[in-house]
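Okay, so here's just one chain, in structure tokens, the form predicted on its own.
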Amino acid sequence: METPDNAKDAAAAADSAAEAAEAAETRTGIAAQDWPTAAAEPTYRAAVVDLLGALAYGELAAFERLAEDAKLAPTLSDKAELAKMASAEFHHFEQLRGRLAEIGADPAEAMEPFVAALDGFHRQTAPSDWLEGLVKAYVGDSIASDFYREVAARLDSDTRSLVLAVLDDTGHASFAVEKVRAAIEADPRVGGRLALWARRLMGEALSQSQRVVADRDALSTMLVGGVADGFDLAEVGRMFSRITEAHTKRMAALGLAA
């Protein structure tokens, strides 16, 4: 027998499945093709190599960050939970590295263009404590995931399946929400500090995403048109609006003001 919460979850899942089925029926162009067919277009192939390279380095960096954050964990249970999440991120990295090699790209070369931007983002947003680390992982990773999911809708079927698979939540979302809400309940003053921190993360994450896209011609072409039934400039603006709206909802889940 379903509880009210379970019923809502089931309804939401059904809605999502229906939306996915409808999207599948209406896909055209490259989004309706498989990889061998789509890869015949050199610009599209270069865009996918860029995309997988950026994702792969992001997953590797997430693994390193979670392993580092585990050192700040207040309990052994928390430390073990973060270690498990770090392991899941590394598995995602391995999947992406394997796919890059499979399509004839050198994984290290594909990741290299994104190292400076991602490392710079992490340097500028180094958490000062355990709670800031949780908020960063939840907010920062979710913004990146939203961005990649938007792009995935325009990818060939094989690449889209891989991208969506490696964006699966490793459990950090519910873990972060539980711990942050408990901390705010114990000391409401924590909420203001973490809300400011999350707003800073949002700004830095969006700026970093825009810089990465602007620096890579094939990737920017995919987004603004010309490849993969691409977005036009107006659609790029709407995409970032959707990402901002999702961020606001996540902040509410944390008990923080956006």
Contents of the next structure:
Protein chains: 2
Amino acid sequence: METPDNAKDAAAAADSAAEAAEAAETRTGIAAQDWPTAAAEPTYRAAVVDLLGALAYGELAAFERLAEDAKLAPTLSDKAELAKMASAEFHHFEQLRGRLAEIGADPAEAMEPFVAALDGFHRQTAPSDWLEGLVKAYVGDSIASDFYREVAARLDSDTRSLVLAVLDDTGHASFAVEKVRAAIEADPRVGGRLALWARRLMGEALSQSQRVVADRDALSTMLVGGVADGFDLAEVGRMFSRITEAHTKRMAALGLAA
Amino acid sequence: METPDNAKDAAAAADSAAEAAEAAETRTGIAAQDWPTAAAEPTYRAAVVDLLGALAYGELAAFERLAEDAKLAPTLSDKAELAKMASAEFHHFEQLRGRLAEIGADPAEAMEPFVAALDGFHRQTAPSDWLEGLVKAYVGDSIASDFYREVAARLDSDTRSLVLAVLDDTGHASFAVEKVRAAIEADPRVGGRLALWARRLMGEALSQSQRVVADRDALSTMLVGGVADGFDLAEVGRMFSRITEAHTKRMAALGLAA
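What I would like now is the form predicted in complex with another copy of the chain, since the data block earlier showed the form predicted on its own; can you produce it?
Complete assembly follows, chain above in first position.
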């Protein structure tokens, strides 16, 4: 997924890269292990298969929706830009599917448990015009980035490298940001409508995620701090609230009250 | 675009590569020139901008339709296969757009004259199920390949390299061929329906192409043998009939009466 590439975010990314480098020296538990070691624990292995399956289907579904939303583009070059984002998602999908096959999991089986939630999300949030499509691409991208970052820290070193590689493909979302800002400047009333839309996107994303968390014990347990610590619903809540908070800040930066 | 990669076609491709190598030594006129030399002739330049614009929008439209048709896939891996074809089309689009910019043409402007015909084609031929989508992907791919080959011989060396590079990306269509053959074997009545469908695709492709040929003089003139020779409708007809004939043979190989 992509992140906006304006200066502030670039600085923040540099900070978190420095933090990550520091964290690498002090990693413990699964985060200090490579995949062959970590995967000896069947619960962890199952959680990673779940995670890669969810991410892979997320990318494939994002590909489909961005390609669909490209139809709403007002110009050919806008259409090409959305098609480019779609194609980037497809390549992420390929990497994740490749990794699933590499660790001996059936990619289609691994994705299956997440099809209903992701299709549900996209069905509930079909944009009705080009600007809604752009806001969705940006919000979706950003939430996915945040989620990838949250989860990367809890993974074995090999899986972490893959997740960070898929994340490390920046610059597309800035296209959406520019276009949305320009539209709001040209007609401030657009901001009100898009702010409502962004809230609906976030609400739907949270509700589908909670459905997944409730269904997939191994995955949820890993997300909240590793297989050893057991399932902690409060920690899942805190992760969701960190992601929501970041979303709110981004919306404000975009000129939308979240 | 992709071509099927079964043995017969591979042998045919090797033959035509040998022919092409031989032809290269005896090339005359524009085909013996590079772009800077050939582009000094404004009519030729206009024709190439038209051609690249038509190919570029063709790829972008193919991307959109394949991505859309991926929704009809019965399984996740089928869906991924169609998404892969779509993504390959997008990368062809990027190459063609890049070339337009390189020669100082506005890509959106160059594509614009072909939007109506290509959108019209896709609107008239929206597949109603997965097999129709596969036949369309295969037929569309093959016709596009044939057309690229026809036209490559008439181009300056630089433009020819690009067109052949975009063509040289084989192997996807064999996926469609396998699936369609298996479906016809399982239920021979499917063959009758798909044969009708393939005829409709070809008819619609020809009718939209003729519309383009009638509208775009410089392009049509180049397609039929270079700017010096003037517009020859009979030669356009012969080109269409070579493409139709190749289509008929492919449909027969697929188990469909064309």
